[in-house]
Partner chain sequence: MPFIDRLCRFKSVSVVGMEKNSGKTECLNYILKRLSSLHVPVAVSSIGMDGEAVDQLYGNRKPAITLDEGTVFGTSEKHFLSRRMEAEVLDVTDISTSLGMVVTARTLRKGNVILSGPVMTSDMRKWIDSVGCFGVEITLLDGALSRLSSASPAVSDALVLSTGAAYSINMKELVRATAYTVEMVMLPLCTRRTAVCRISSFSGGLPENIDELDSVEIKGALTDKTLLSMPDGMEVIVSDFTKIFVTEAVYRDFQRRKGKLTVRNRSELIAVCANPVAPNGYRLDSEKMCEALSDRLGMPVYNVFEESAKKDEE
Amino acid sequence: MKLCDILDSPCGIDFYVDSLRFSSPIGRKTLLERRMMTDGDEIAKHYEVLALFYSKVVCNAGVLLKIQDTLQPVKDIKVTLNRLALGAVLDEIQLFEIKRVALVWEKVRRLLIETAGQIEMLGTSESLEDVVDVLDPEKLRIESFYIYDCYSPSLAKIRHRLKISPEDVNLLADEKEEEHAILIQLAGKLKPAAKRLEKALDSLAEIDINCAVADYMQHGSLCIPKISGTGKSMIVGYSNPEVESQVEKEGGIYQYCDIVFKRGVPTIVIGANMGGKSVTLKTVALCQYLLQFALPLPACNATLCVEEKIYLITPEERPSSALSSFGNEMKEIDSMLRSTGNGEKSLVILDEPCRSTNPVEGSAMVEALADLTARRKNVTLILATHYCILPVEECRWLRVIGIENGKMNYALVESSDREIPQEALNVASQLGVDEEWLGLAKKILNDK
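Chain shown above in sequence, structure on its own - the form predicted on its own:
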């Protein structure tokens, strides 16, 4: 799975990516093409580089701006580099693009070495000065390229004669022939460097990503998480950047919360309507995805397990199909159950499953789902529900504190009481809903 494959996820990862300020198109493109990592060591290596950028590069505004400015003209020229590797003769525009990449690489890698030292993962020890020398025989170190006179004494003589007789057809033909011969020579000289050029282009894209992400860390509340080896995960002071932005636009104050969950022990989240359960679940999914794409989390600190699969099944509207919303949900849960049955380590997040069916059957199905996943010690389940369920297997219960002093407290607290809080009428009252309707509803509840 690639990052671009989950941009339409309801967890809000599209908002996160759009908040990053890339210097070149290849930075964003490379990040979107990054695959989801399931190896903790690989994730840790990416985080080590990011931490270096955050501590050494971003804090030095002058260096950051120089790197970002230098990266701006870089384009994806892998098609050209593939042609070069196959021995094709390149034209002047393609050679100009190669020269520009080599010059940018040399400038950026020197800035990084001076600021942060050698970075093995980015290959900063690999020089492309030899490529620059081939394409810059006059040692001017400027981006422009043309077929220089100094490449060939014969070409220099032909061009000198053309200044006297600029319309001489034979001389013009000789010039073209000599230029083509030089292009063939240049292709032969540059062909051995094709792979190094491609690696440098990849590294420039990664440098752009690290600059953008480290800069985002500097301006937001994000952290580099630790990787858990115990099966226990913890996110402290988490937020959902998209929701936080909306709250702040409306003049509100976003409440940061904490959550702890464990593989093999389902976490059941209960609480009032509008208590933030859905936002919590989406934020946990966002944080898990960010970990596995080696991006910083919107939290004060976090320790998360590495998963092989991530499932976020929510009541969001699904693409039109012949099935009802309940039918679509059943197919998604069934697919998850079949997949997790093979032992893959998986994070499963279910937001009010079976909510669209009758409560008698729905509660039974949710209770069975909690018991079934609890027996699969490879599964980390977080489930939000309004149903009263009594799973046989061990579960951890978290409850949204709810309304306190007339305000909603979104914090989660551990609860031994499995009763679903009855705060719907209080929440409706806080929203200014018709008092006659709520009064009648209270009377019916009291009469039962």
Second form
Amino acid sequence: MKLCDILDSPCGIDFYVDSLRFSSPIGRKTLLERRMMTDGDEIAKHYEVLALFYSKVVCNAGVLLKIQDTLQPVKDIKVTLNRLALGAVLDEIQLFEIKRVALVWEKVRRLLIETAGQIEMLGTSESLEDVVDVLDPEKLRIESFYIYDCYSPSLAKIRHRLKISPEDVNLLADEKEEEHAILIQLAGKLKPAAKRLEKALDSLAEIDINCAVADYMQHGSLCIPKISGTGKSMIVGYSNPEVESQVEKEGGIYQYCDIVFKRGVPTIVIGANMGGKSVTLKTVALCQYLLQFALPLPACNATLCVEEKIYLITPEERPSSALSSFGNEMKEIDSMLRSTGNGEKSLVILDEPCRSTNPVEGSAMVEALADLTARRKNVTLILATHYCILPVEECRWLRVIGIENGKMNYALVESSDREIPQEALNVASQLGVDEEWLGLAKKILNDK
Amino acid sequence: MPFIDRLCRFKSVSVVGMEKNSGKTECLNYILKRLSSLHVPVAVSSIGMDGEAVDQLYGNRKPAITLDEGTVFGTSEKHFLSRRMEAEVLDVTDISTSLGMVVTARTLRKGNVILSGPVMTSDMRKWIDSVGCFGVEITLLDGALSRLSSASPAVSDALVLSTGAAYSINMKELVRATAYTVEMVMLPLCTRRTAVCRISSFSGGLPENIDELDSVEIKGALTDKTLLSMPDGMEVIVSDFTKIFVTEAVYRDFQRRKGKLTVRNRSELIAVCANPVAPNGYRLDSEKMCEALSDRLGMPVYNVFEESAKKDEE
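If the structure you just shared is the form predicted on its own, then what does the corresponding form predicted together with the partner chain look like?
Then the entire complex follows, led off by the chain already shown.
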């Protein structure tokens, strides 16, 4: 799975990606094409490079600006490089693009070595000076390119004569012929460097990503997480960037919260309406995705397990589906159960499953779901519900503190009390909902 | 020619024609030649395609766009590679056209090129901004096929209008139509900070209380239909003259009804150039044509063909 495949996930990863300021189009494109990593060592290697950018590059504003400025014109020229590798003759525009990439690489590579030393993963030891030499025979080290006179004495002679008679058709034809012969020679000289050029282009894209992400880290509260080997995960002081931005826009103060969850022990989140349960679940999913794409987490610190699959099943509308919301949800849960049944390590996040059916059957289904996943030791389940459930298997219960002194406290506390808090009427009353309606509801409750 | 001095005061100038074959390319070549002799660093491009050897519609031969050494130009990848001159690639932009990306290049030897630059006005503005780093002082834009969009103040600072027998071989009609276009270009600037009512040409529909209003701002194009539906004495505000698609009869009727048409942004008209030769070969008397146009417009009108010939003789 690629990052671009989950941009429409309700976890809000699109907002996170849109917050990154890339210098070149290839930086964003490459990040969106990044595969979800399931190997902890691979993730750790990416984080190692990111930490280096954060500690050495981003803190040096001058260097960061220079690198970002240099990266700006870099485009994806992989098609041209593939053609070069296959021995095709390239035109002046394509050679200009290659020269530009080689020049940018040399500049950025040097800046990085000076600031952060050699970075093996980015191949900064690989020089493209030989490519620059071929495409810059006058050694001016400027980006422009043309078929230089010094490539061939006969071309220089033809052009000298053309200066005197610019409309001479025969001379123009001779010039074209000679230029083509030079293009063939250049393609031959550059062909052995095609792979190195491709690697440099990939590295430039990675450098752009690291600059953008490290810069984002500097301006927001993000952390590089640790990878857990115990099955226990913990996110301290997390926030959901999209919700936080909305809260701040409205002049509010976002409350950072903590959560701990464990593989094989379902975590049941209960609490008042508007207590932030859905945001918590989405943020956990966001953090898990970010870990597996080796991106920093919106939290103070975090330790997370690496999963093979991530499921976030929420009651969000599915616009193009012919099935009802319940039907869709059933299909998604069924697919999750089948996949986790074969031992795949999975993080399963369910926001109020079965909420659109009757509470008698609904609560039985949710209870069964908690028991079933608890028996699958490869599954980390986090589930939010308003149903009163009593699973047989061991579960951790987290409760939103709820309304305290007239204000919502979104923090989660471990609770031995499995009683579902009844705060719906209080919350509705705080929202200023019709008093007659709420009064009547209270009376019905009391009568029961 | 005096208008060259005036042209040098602007950073971007578009050359637009009232009709195909109205002598736009001749006019552009003339300006390029004069600026080159003054050693002014110039960039040139075209909205759409221009500079082809044969007219696509009438089949007549067209003058090629000739660039002197050192001129920066923007054209599509296809036309860059088919140029007949030595040129260095300065940039491959991310502006796309149906003939590939727009390439910015500098001529290393005088020669001809087909210009097929950015098609969208926003892309053209981006391109104009991008050539600043190559030491360019004036950017010239060739507006293709009687399209006035490049003359919008949102794109260029000033314009040169090209007219001539290609529009009409009836001198009176030619003068009338040219005068009307010039009148639109020189419409007064709106002095109101905000209009009482703003309507979009796309969403249609005038407000119900239109009779109670004294001004309305049109977002988008102003058409005959909209202007006809305006009550008497209304001030209609448009972004600039390139958004006006109103026939002269309708505009005069609007004026008779005490209506006032104003613009938010005005283009500077540097000069009017006229070509006396129609694509079918019919030739108007150049002197009479320039005199008639000049009398009506109240400004000098140039026949760049003759001016070019005179300069060449000199």
